[in-house]
Structure formats: structure tokens, C-alpha cells
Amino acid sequence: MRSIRDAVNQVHFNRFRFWFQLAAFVLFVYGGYLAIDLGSRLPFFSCGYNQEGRAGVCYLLPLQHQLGRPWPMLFTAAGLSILTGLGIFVLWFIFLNKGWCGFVCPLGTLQDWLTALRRGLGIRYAKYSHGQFKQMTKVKYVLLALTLLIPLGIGGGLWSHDLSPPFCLICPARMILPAFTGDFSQFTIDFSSKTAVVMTALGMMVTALFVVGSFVKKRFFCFICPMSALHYLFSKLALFRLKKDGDKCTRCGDCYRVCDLEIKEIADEVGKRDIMTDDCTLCLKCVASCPEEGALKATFAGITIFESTEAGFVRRMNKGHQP
């Protein structure tokens, strides 16, 4: 078991995560030929207008769906269908927690091919500073809120239909995934009503907005995902969670200067053992880069699965670790 342990510690992580997600990748983006279907309650991208290839369905398709039926619909046998639906979520969510976002969500390893892109034309990224990293930090919450209330509001009757599914209208994974299949029907602008030609005009423009972002800035889009905010909502549920022994950190900073998301907390935070935020991905690049044995761990249900060693950050260094 030690050697395992050993191995696994010293791993050269970058090219595991690399592996790791382009396998991912090519499961829910291309599963569907191959008539995989792990059903429609996915707790990440795998866009559910990639009709032929995807291999199963993000659940905020089928939730703005379910919320945006009659009111008194919501008060019957059919109302149980999202509680139903939700839990189905959660089991899928508990288990990898936000590593999903990591390790698995499409949308987030295209942004870290846009910055392998960036790095390898050595173009510097753009940094926040911390008063807009904290305010960046709000939007998901607000287009959460939006992705749940204005289906309900259309079940309501107080909105048009044309604004349904609105989440999905705007979320860039409508257009760029199903392009991978050769589906380039989603990039254009629906003229049929007022409220479809704004609709997909502006999803076609948080789609650029997705490519400059993500190009010029580390996970940009996860900033502001309100997939990320449903799932802190249920992270203290999960059984895959990052540990800190803040006894063992001499705040190096190394962790701070790999996270994609920029969080501080990773760094200052010494005296909690939980110290997964709402931004943390999950990606585990800071429990890579981190010099100290046994101060960053990553658990499975309480059971250490991979851990900062000094032997395995040298021999990272060695093999020319990229941030």
C-alpha cells in the first residue's frame, strides 16, 4: 500500500488531469455514437442541444424545463419529478463534488486548452485584483437565481415562452459543443419573435465573450457558472473534499500562484481543515504544487487519495511543472 500511496503522490499530475480530461471530453461530447446515455440529470455541461453526440444531459436543461409548467402543475404528482430529478443530481454531484468542474465539465477543459493556447504563444494572462475577484465571485449566484425564476415566472404567465429555456439560451455550450460534431445550427439568430432575437443574439455574444474571457483569463467562464453556485450549494454533502493541515503550512504561495481561480484562501487559510470556497474547481493543482508533506489533501468519504508530498513536488519540478 505504501508504494501505491507513493506513486500516486508523486505522480506528474498535469499530464494525469491532461488525460484525464480529454477522455472526458471525448465520452460526453462524442458517447452518443456509441449510444452511451448516462441520463439528464449531468451536474456539468454535457450540452443537451449536441443531440447526436452527446452522452448524457446537463440538469439545468431539464430543470428550466420542469419549472416553467403551470403553477398548479408544480402541486401534483408532476411537481414530484423535480424533486426526483434533483436528488438524482445530487447523487451524481456527491460523489466527485466540484471535480467535476476539474476534471470532467467540458466547457472547463476547453478553458484550460484556451490557456495552453495562450501559454504556448506566450501571451501574459490577466489577473484581478481582489475587490473584483469578490464581485466576479457574486454574478453566479444572480444567473442562478435568474436560471430558476424566470421559468418559473413563465409558468406563471408572466413571461413569454420564447425566453425558455434561459439559461441554456445564453450559456455557451449551446453553440460550441455541438460544433465539435459538426453542428453549427445553434450560431444563428432566431428571428421568429422579439424575445428570440434577443435571446440569441446574446447568447452568441456571451459565447465570444466565453472565448476572449477564457483566453485573456484562467477559467473565466467558472466565475461565473451558475452550474458552480448550485453546487456549493450541496458541497458539504459530498464525499470528495480538500483538506489543509494549517499547521504544516508555511505559506509558500505556491498553491496560490497555480489556482486558476486566484483564491487567496487556499494560501491564508490556516486554521480551517475544510477550505473548499464557491470558486475552488476541485482541480487539485494546488495539492500538486504544494512542497509541504501532508499539508493539501485531497479525501474520498475520509480516506486521503492524494496528498502533498516533498517527493512528489520535486520530482514535479523536475519534469518542468507548468502552473
The other form holds:
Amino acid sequence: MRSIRDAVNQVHFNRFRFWFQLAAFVLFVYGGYLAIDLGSRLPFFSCGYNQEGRAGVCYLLPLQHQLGRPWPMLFTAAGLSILTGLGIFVLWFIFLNKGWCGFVCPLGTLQDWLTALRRGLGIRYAKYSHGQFKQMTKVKYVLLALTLLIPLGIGGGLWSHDLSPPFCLICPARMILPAFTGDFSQFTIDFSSKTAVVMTALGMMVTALFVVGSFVKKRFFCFICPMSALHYLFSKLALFRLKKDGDKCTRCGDCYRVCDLEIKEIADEVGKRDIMTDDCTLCLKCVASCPEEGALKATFAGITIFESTEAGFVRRMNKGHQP
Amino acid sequence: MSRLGLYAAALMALLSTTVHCQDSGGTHRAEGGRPTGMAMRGNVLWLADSPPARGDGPPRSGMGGMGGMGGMGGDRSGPPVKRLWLRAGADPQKSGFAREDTEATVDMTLVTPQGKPEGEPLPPAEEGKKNLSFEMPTQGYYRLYHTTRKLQGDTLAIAVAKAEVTNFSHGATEEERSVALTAPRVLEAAPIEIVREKNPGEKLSFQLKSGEEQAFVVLQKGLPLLGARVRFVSHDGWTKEAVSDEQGRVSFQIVRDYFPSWDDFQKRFKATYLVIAEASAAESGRFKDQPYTNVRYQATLGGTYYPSPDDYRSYAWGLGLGFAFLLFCGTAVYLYRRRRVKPFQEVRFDEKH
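Having seen the form predicted on its own, please provide the structure of the form predicted in complex with the partner chain.
Then the entire complex follows, led off by the chain already shown.
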């Protein structure tokens, strides 16, 4: 048992994560061709517009459709489907917590690949100032509120159905993920109404911004992702956790430096045990980069499955070098 | 005679060509080429999901329907209820309510996904209502057959107006959907019927778009009918005729006939098409104690189609805008970074001062 634990803690983490993400990407972008269907309540961007290849559908799509029903319908038995849908989403979510973002989300994986491309080209990455970070982190809550409120307005007849589903229309996953299966139909502007023109044009602009932003800034889109905000509402229920033992932390700052989301609390906070913040994607790079024995750990249902060790740190740092 | 007989058809055109039927080969054959006197100028009966005054066009609230048609009614807490109207006339927009015909007999058969394959009689319409309605408690295809029989001289006219209504919701389980999708869509007892052929890869949320090809199969007692004259009538009344092949198959390209001003354009504009198939046979027998020597068959099937996305979506603008914004963002980032680069400046201290 001890040897298994050592092997896990000393794993070449980046390599493991790369293959895990690749497998998840293939599963959720091409799994539909193998008749895999994991439902329509998935807590990450397995885009529903990828009609042929998807192995499941991101929960934001059905949620917006359900909230867009006529108001009287929301208060009948049909409205219960919203609650059951939310329940299924939460059940999926609590299994991996925000690890869905760090390990499974195809859009997150694409951002990591763009980062790898930039690194390969020798272009330096961008960072936010502390003030910018504080502002950016609020955007996802605003987007989540709009994602929920606009469909309600549509259902109430306040706005056009051409606005539905509002977030999906501007989400880059709608354009990019179907393209991996040869479907480029979303790279269009819809001229059928003024609303449709605005929303599809906005979608194309956000997609362009996504590509440039993710190229220069690690996990650029995750800062503003409304799914990330929705996750955080239920993160207290999750089985998969990131924990920190402040007594063992030397505040060396390694964890902060490797964090794609630039979460400063991971290095500064030594009082709280549950260290996961709303921006965290649970990528566990902080755990892998920590040299202190047991200072950071990932647990599942209270059982430690991966923790920082000095041996693991040294092995990962010496990767590619002869001892 | 049943009160449902009040929905029977008015007069139909007489045929001038003899058509024979042969069952031995598993295919019915309508012979006699393309007789000029066989024009389908009679009063055509068909089932629509909207009454004449209401017309078609802009989308209405509701779920499912005939090939995705809306117009579903009923109490929201109960199963969805579909309403259909029997209309007379071969023009989807101009056809009115079917008139009562006391000389004709009428049978209405409803085939449900979980019911008997041969269907069950549909309860009569409520007093004072002109629509036929039925509940759709389960997922799948519902088919209503409205069959009228009427003697016209020595010819028995049999007209089968059919409607195929889909009821698929997001709440269905995968098993329910697969059962519903693979269920037969043919009524073997039907004297004649038209079946819309599913397109390759067709999904539950299928919508026929203008510009697409759509095939139909004409069946008689469940077997393909060769040589039936089939007419496709578009929403605006454009028509095209074809003759069914050995498989009973005939195919039409759905024309684009929706040309509003751009401000009035609606991408969810629901247009109605009508398919009419006719054939006749030298069959003799008795109907209401009267002899006949010929039988004329007519089948109708209504459906819906929508504007093609190619009419209102532009790749050129989409990709153009995307690349332009990509270029703009990339350039902005480059210039921002370049502006912040501070060139190295050597600072020399003059130790003498």
C-alpha cells in the first residue's frame, strides 16, 4: 500500500494530466460516434451543438431551455424537471468537484494546448495584476446571473426567442468543438433577425477572443466561465477536495507560480484547511509542485489520493535530468 | 351512419383510365401510363394541424406535431393533446373545412406507439367542434387515418387522409426513444397510404428544410404501389407530379417559396406541404348494396418544412468577422506588449562628480 502511495505521489504529474485530458477530450468530442451518451446534465462544456460526436451535453444548454419555458409552465409538474435536472447535475458535480474543469472539460483542455503551443513558440505568458484579478473574478457571476435571468425573460415574453440560449450563443465551445468533427456550421452569422445577428456576431468575436486570450493567458476563459461560478455554489458538497496543512507550508510560493488561475490564496492562506477558491480548476498542479511533505493534498471522500512529498517534488523537478 | 361521416369528402374527379392491380409479385401495379383524364382535380381531403382561418406560417407555442409542427394543446399537467382538422382542397393555404357528405362512410383509425398495430377507432369529435383530438401519453409516432368510401356511379372512391404526429420530449429515456423510433409506421389494413421516408441520420428533432430532397412511399395494403400518380403541393401552391416506382417510391425537392421582405423574414416560418397519391383498379364488388366495377384510391399526407439555414446564415460574414477580430486582438496584444518593453539603458556614474 505504501509503495502504491509513493508511486502516485511521485508520478510525472504533467504527463499523467496530459494523457488524462486527451482521453477525456476524445471521449466527449468523439464518443457519440461510439454511441456513448452520458446524458445532458454534465458539469462541463461537452457542447450540445456537437451533434454527432458528443458523448453528453453540458448542463447549461438544457438549463437555459428549461428556464425559457412560459412562466405558468414553470410552476407546474413540468417545472419539476428543472429541479430533477439540477439534482442530476449536482450528483455528477460532487464526484469530481471542479476537477471536471481541470481534467475533463474539452474547452479547458484546448486552452492548455494553446498554452503549450505558446510555450513551444517561446512567447511569454501574460499575468493579471492583483486589481485586474479581483475584477475579472466577478465576471463569471455576472455571466451566470445573465445565463439564468435572460431565459426567464424569454419565457415571460420579454425578449425574443432568438436570444435563446443566451450563453450558448456566445460560448466559444459552440463554434470550436463541433469543428473537431468537421461541422463548421456554427461559424456563421445568422441574419434572420437583429437579435440573431448581434448574438452570432458576438459569438464569433468571443471565439476570436478565446483563441487570442488563451494563447497569451493560461486558462483565460476559466476566469469568466459561468459554469465555474455554478460549480462553486455546490462545491461544499463535493467529495473531491483540495486541502492544505498551513503548519507545513513555508510560503515558498511554488504553488502560486504554477497556478494557471493565479490564485494567491493557495500560497498565502495558512489558516484554512479547505483551500479551494471559486477560480480553482482543481488541476492539482499546486500539489505536484509543493516540496513540503503533506502540505497540500487532494482527497476523495476524506481519503488522501495525492499529496505533496519531497521525493515527488525532487523527482518531478529532475524529470529529464540524470540524477 | 355515424356522425363522423359528416367529415366525408365532396365529389372527386372521375378516372378515364383502367388500372389493374396485381398482388402476386408483392407489388401493386397501376397500369395505363399517364392518362390525361386522371387529373387530380377532385376535392382532396387531408388532415392539417391548423384550421383554415388560422392558416400556417409563424411558429406557435407547443411541442412536437406533424413532422415537428406546433399546435399542441391540452392541459399542461396532463399528456399533450393533438388537434387535427380535416380540410378539403389541394392548396395548403386556401383549403377550407371539409363539408359534410351524408352519402359517404367514414372510418377513423388512430395508431399509437404502444397500441395495437392495426389501430383503434378514434372517438368522435366533441359536439360543436370541428377538430379531431387525441391524447399522446407516450413517446413516438401517432398516426391518424381518416378513410372515406363513397360510390360515384360504378366507381367506388376510397380516400385515405393520413396524419403522422410526432411526440418526443426531452424527458424520454433512451429505451423509450429507440422503441418509438424503430416502431413500424405502416398500417397494413390501409387501402392506400403515403409514408414519409426518413432521411439518413434523421433525428427526433428533425425538421425538413426547403431545398432538401424528401422521398415518400405509396403503399397499398402495406405493399409498395407501382405507377401511382403522386403530386407534391408546396405551401404557396406550387405543384409537381411524379409516378411511383417499383418500391412505391417517389421523391421531391422541397422548393423555396417563402420570400417575405427581409424585415418580415422568420427563420421558424412553418410552411405546410401536401402530398396526394392516386391510383385506380378494375375491382368489382358491392357497396351499400350497390354494385361497382372500379375503385379509385386517393391518399393524402400533410407535413411541414422550414426555411433553409442557407437562406439566412453566412459563412463569409462569420469567418470574416472572426478573423478580423482575431487579428485585432492579436495586434492589440502585440502592440501592448511592445509598448511596455523598456529598452536597456546603460547608466554610467561619473565618479569624478
